[in-house]
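Given next, in structure tokens, is a single chain: the form predicted on its own.
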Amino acid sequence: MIKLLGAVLILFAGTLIGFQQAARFAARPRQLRQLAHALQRLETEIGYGHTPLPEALGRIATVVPSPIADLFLLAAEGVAHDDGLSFRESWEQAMRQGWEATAMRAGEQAVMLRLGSALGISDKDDQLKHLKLALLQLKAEEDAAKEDQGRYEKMWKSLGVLIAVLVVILMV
């Protein structure tokens, strides 16, 4: 009876692990779309609204879902506080601090860090150009993420179950 209960728990845990890994592959393209949407809104705030960056980041944080909103909220808070940090420093700190909560990878983080080094130090037109470039790069990353999702999502689901079954067989 205890072996049967142990086998069921192992099967459940293995399946759960596989599905969690698959969920990360599914979350990455979705979060990249949300990040691109947030950058488009930032482009609108800068280009048409002439909104100061801290205020624009705060507004964006209210309309995009978490964990993307957290990145923009951390950046807005970093700029708003008088810690002596420049916009670039607070942007980098926010991206590094909040990135672990996302399903995105280092390539996307590098795009965002490059963008942060260009925002706030140049004129409106230059900032808009950098935003458009970041959007193009994120679109390429999103396409790669969709390919990875199609390739690996089903594999992880199956692999979790199969490894759990192997462990149960080896246990018996």
Second form
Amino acid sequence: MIKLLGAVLILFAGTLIGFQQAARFAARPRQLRQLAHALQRLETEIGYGHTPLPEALGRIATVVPSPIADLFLLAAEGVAHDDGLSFRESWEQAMRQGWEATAMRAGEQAVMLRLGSALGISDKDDQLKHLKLALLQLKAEEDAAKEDQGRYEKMWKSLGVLIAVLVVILMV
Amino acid sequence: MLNRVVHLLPLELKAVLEKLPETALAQLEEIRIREGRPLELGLRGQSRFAGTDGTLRMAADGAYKPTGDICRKLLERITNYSLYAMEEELKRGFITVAGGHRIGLAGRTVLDSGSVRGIRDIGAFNIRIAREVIGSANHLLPKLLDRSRKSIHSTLILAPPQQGKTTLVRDLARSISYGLWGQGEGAGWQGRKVGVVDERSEIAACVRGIPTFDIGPRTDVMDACPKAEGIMMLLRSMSPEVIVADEIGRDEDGEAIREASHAGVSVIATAHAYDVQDALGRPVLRRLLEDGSFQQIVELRRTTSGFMHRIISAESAVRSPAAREPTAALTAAATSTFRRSGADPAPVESGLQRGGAT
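Can you switch from the form predicted on its own and show the form predicted in complex with the partner chain instead?
Expanding to the full complex; the earlier chain stays at the top.
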């Protein structure tokens, strides 16, 4: 009886781990797409609205879902607090703090950090060029992420169950 | 004074300024920041350099020198981290921030087919601290009343820079809007609808279209709008009874004011000029005075004891031969205007106003 219960628990845990790994592969392209949407929104706010950066970031945070929105909120809050951060410092801090909650990797983080060093300090045309460049780079990352998803998502799902089954068989 | 702009300053700069004595901070009017050069402060028209230890120096050596990093942080803060949203302001060479403080900028200009498109490599800032002096027009307003219309005469206010013109028109707008015509015959009159064309955002200090200074309940503000267009827009859309504009001087401003003034609207405007003779030397102002667009002229001076103002009727200023003679010595012209006040019913009035000054 206890053996059976143990086997069920191992199977359950293995399946869960597999699905969790698979979910990370599924989440990365989705979050990259959301990040690209957010940057497109920023492009509009800068290009047409002339909205000041902290306000624009706040607005973007209301339209994109959670882990991505937090990145922008953190960046906007960093300059609102009176601890003498420049925008670039605040942006960098936000990208490092908020990044762990996302499924995204170092490649796209580097893109965002590069963008942060240019945001807000030049005229409109220049800002739009920097945003376009960042969008292109994110697109490339998204394509790679999609490929990874196709390759590894299903594999992780079945791998989790299969390893659990193997462990159970060895134990019995 | 410092606490009004302190949120704009980078921490290092704030620390230096906060060490200064209280009495000096209360008189602070300008903070002039130049990259790599001594920090200069304007205190009641006097210039001093600030040391790192909280001393005020006459000489520049040993004073605190802001670094390039501080200047970049300052620029970020005054542009709200968004230089791209300030293109118009950079073209004009100054930024007005919340609270009505004007920050002048100097640096290397960017040209686009001969005309200035903006400034980059900004290396010098001049923060002018705006002050709202409620009641600064109390002594002046009762002398400008138009009895027949129960309103104010069209008035041109003349003074050199830094004499309190903007402070005065702001309070005039507020008083007229509330209907505070002072004791005397205007006591029971109603307030009037006031339209303010605030090209430099200094009169009302609007933040997103909402005035941050008290400019009265019947006042509409056309913020950051070119004066000539703003006056015409207000005339057409907001039915003002009094229009207030700051620092007129271009041809199209003159046209618009003439239009408004002859449409039965009282116009209160300021212009840079030392006195009436000076103003008559400027073609736009001269034409406006000659065709009766303004009925009154106010010359404004700031002295250590308060604002001095002198009221001259526009008609007598234009008629006066002394006024027509641009080469006449200023003092001679001024005394002649004063002397005429005995013969003429009362074209000239003067008053020293205390209490309004800070």
